[in-house]
Amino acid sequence: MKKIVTRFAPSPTGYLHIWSLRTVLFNFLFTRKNHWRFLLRIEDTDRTRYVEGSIENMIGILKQVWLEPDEWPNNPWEVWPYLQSERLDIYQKYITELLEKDMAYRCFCSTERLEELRKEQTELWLPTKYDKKCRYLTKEEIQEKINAWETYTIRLKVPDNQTVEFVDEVRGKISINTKEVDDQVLMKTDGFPTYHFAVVIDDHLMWVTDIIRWDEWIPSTPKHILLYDAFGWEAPNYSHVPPLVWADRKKLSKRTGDVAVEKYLEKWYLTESLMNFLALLWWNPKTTEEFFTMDELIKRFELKNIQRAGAYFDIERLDFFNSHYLKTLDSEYLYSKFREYLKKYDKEFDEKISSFDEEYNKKIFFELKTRIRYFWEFKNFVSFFYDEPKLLQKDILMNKKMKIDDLETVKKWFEIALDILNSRNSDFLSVDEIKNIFMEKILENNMKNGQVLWPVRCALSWEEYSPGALELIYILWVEESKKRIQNNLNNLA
């Protein structure tokens, strides 16, 4: 069986871009799907460009979303350096074959020139494409500038009107002519290799067999191979993915909202539901099936299923597979994946939750994890559970819809439920039998249920909106029921 090898190599320029956290679903699934390696190498040689720690984020991003690699910089067993800027002289190596093969050039012209041939071009609705003027000197006048001590780049020599074809795994043979392709600098000027000619170089030594990317690669995948066939290498396969915009169309960016993963992971979106939704927004399962674990991702995935038309993030389809995943997942793995996220993205009110007893937390997310869409949302229901209880506005009470019209009919209610705690001597061990109970008082006084449970949830949660009232009773137990019930029927005296 072919070992399949794939990577994820991005710039160190700040956060994980969430079209690139696709990118990464994909070559990771493959590479499970063929039980092999994937591996992060980083792209770090425009200095212009770096982070300061931008790649331990990017790092810790990847393990909380469960797509950790098999390597990446700075791992207890590194077999390579990951990180280009600690392989230049890997680069010059290669770069001297080329240019002893006459494969490459030194290209002296500078950055003022290459602006004003570029401003022409575009004046003239041609190509942005290099001339080639230095392609053609002599070795005594290339000679003759080294020892004047020009600065150069050093140039690929593209090969003229040659077709170069590759089989893409996702769309199909591609054809693309040479005149279409640029004489691409390889190395710069302050002696640090350009994308292009590294990431070939770094793919063959890392022994990449697949590489799984953007669609706008498309371009640059003749250049690539050209260095492969250079080199004489066995250029990988390629498989390029449509793009991502938002429902809209318009493409993903800063200007047209969040695209850091980063931003999603603080708006506490589980990893199952964010997984999810990436597989599917490109990928067909060839199944009616909406719902799977990672597992089952790793087992369905095939390159041949990743559709060619791009894909729309559409947020509320996000918001459906978390609150899916809310509701199904284990109660008590969810309440340890909240207390992860409270410790890092709200530590204030994880602090304050902590000082209550653990099983009294529990039973209030596990009562309330099937009303949310997200974690966060989780302490907007909750500040009767947490804080001081407070007096009720008698208006409240009223209820037209409940058929509750005059203040004597809530005093009474509050007097019946109080009579029900009292008669206890421990707490219920559940809602169904709190409900038994009131049930049986309510049918007694010929009432309905809103008549009785409306009052007795108000006074209970001092407000509108809450869980039932038995529910609420079930949380609070019966000694904090009944000072709640007690103070707003003293209130009412």
Ligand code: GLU
Given for the second form:
Amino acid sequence: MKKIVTRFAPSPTGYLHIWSLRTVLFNFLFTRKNHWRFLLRIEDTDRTRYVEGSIENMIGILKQVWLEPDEWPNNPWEVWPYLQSERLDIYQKYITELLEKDMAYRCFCSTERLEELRKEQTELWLPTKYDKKCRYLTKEEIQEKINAWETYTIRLKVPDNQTVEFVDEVRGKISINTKEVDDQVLMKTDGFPTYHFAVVIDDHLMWVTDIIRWDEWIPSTPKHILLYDAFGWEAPNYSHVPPLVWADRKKLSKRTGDVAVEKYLEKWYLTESLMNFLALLWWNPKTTEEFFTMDELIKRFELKNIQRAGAYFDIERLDFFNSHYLKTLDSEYLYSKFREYLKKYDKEFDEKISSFDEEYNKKIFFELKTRIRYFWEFKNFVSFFYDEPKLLQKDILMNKKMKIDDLETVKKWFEIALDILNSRNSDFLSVDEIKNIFMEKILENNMKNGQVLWPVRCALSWEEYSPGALELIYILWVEESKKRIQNNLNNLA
Ligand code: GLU
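Now show the form predicted in complex with glutamic acid (GLU), given that the preceding structure was the form predicted alone.
Below is the whole assembly, all chains and molecules, this chain first.
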């Protein structure tokens, strides 16, 4: 079996873009399906764009969303180093080889000349390319310039009029004539490689067999293939994935909305939802199936099923997945995730609820998890479980819809509710148990459910919106429920 090696090769420029996360997911699924290695290489040769801490940040995020690579700078295997800035001598060795093979040449053109050239070409609507002036310098001319300490870059000697062809797993066959390909700079004047050179050297030396990346890189691929040919190396397989666009067809960018993965984590989306959502941006299972675990995704992932068209990034779909997983995943598991998120993103609330009984916290969480779309919403609905009870406004009790128009009935029902609770010498074991007792009383008195349960619910939660009265009694326990109803009854007297 062929050993599959994939990689994610970001520049450490500060944050992880949500569509990079999708690229990582595809690399990860493909590698896991084929049981081999997925590595993280850091393309940090552009030191001006380097942001301190971004590598650690990225690893942290990848771990959090279960896409931990097998190898990365601090967790190396045989193909280290994984930072391009630590591989400079490797690039020197290979650029010398290319010069010796006459497949690259020194270019002494000044930045001003190149700028001028670009301007002229742009004015004439021509593609901007190097005019190959230095390609035809004689050996003597080159030596003279070197002796005179003139600085130079090193460019690829793109062969004339050849067809470069490759089969992209997503796009099919792509071919391009070398007339269209620029004599790419491979080595800058400061001795640092350009992306195009380093990426080929590294992918080869790291045994990368499959490159899955954003389709912006399609025009660069022929340059890379020419380099593989120049060295006599076998080129990897390419799959270029289309961009993400917002549902209104605008390309996903910093200006159009949240692009940093952190933003989604800070909104406390579950990893299950995020992965399911991102996966379906590539792939339409062509059935009514919508929900996939990571294992199922690994099993079903096929490069050829990646869609060619840009994928719509519809945030409501993500919310939909999140509500689904909040309703269906195991409650204990969700609770532990919830506490993990709290510890990370809302320490204050975490401390607050830590001072309550764990069983009490769980009961509240289990009851509310089906009503929220994200973990962070939880806090908005639970003040009456954690704050000092308040007395409610009397006018909330009068409720036309519930057919409550006098406070006497309300008082009567507070008293009946208190009787029920006073007759208990232990807590209720389930909401159903409470329901049976209350329903019996309501029938006996020939009342409507709302007429009774509305005021009781309000007395327990003092809010217009909360779980139902019976759920509240179950969560608050008998003693606390009694206290709250009694206080409100006294207030009506
Ligand atoms: N460093 C490049 C980037 O940031 C990597 C492109 C590639 O995957 O070849 O997108």
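Positions refer to the first chain, counted from 1. We call the rigid core whatever largest set of C-alpha positions still superposes within 1.5 Å between the two forms. What you see is a predicted model, and the numbers here were worked out from it, not measured in a lab.
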TODO: Please say whether, between these two forms, the C-alpha of K347 moves by 2 Å or more once the core is aligned.
DONE: no
Open item on the list: When the rigid core is used for the superposition, does P159 move between these two forms (threshold: C-alpha shift of 2 Å or more)?
Closed with: no
Open item on the list: P219: after superposing the rigid core, is there a C-alpha shift of 2 Å or more between these two forms?
Closed with: no
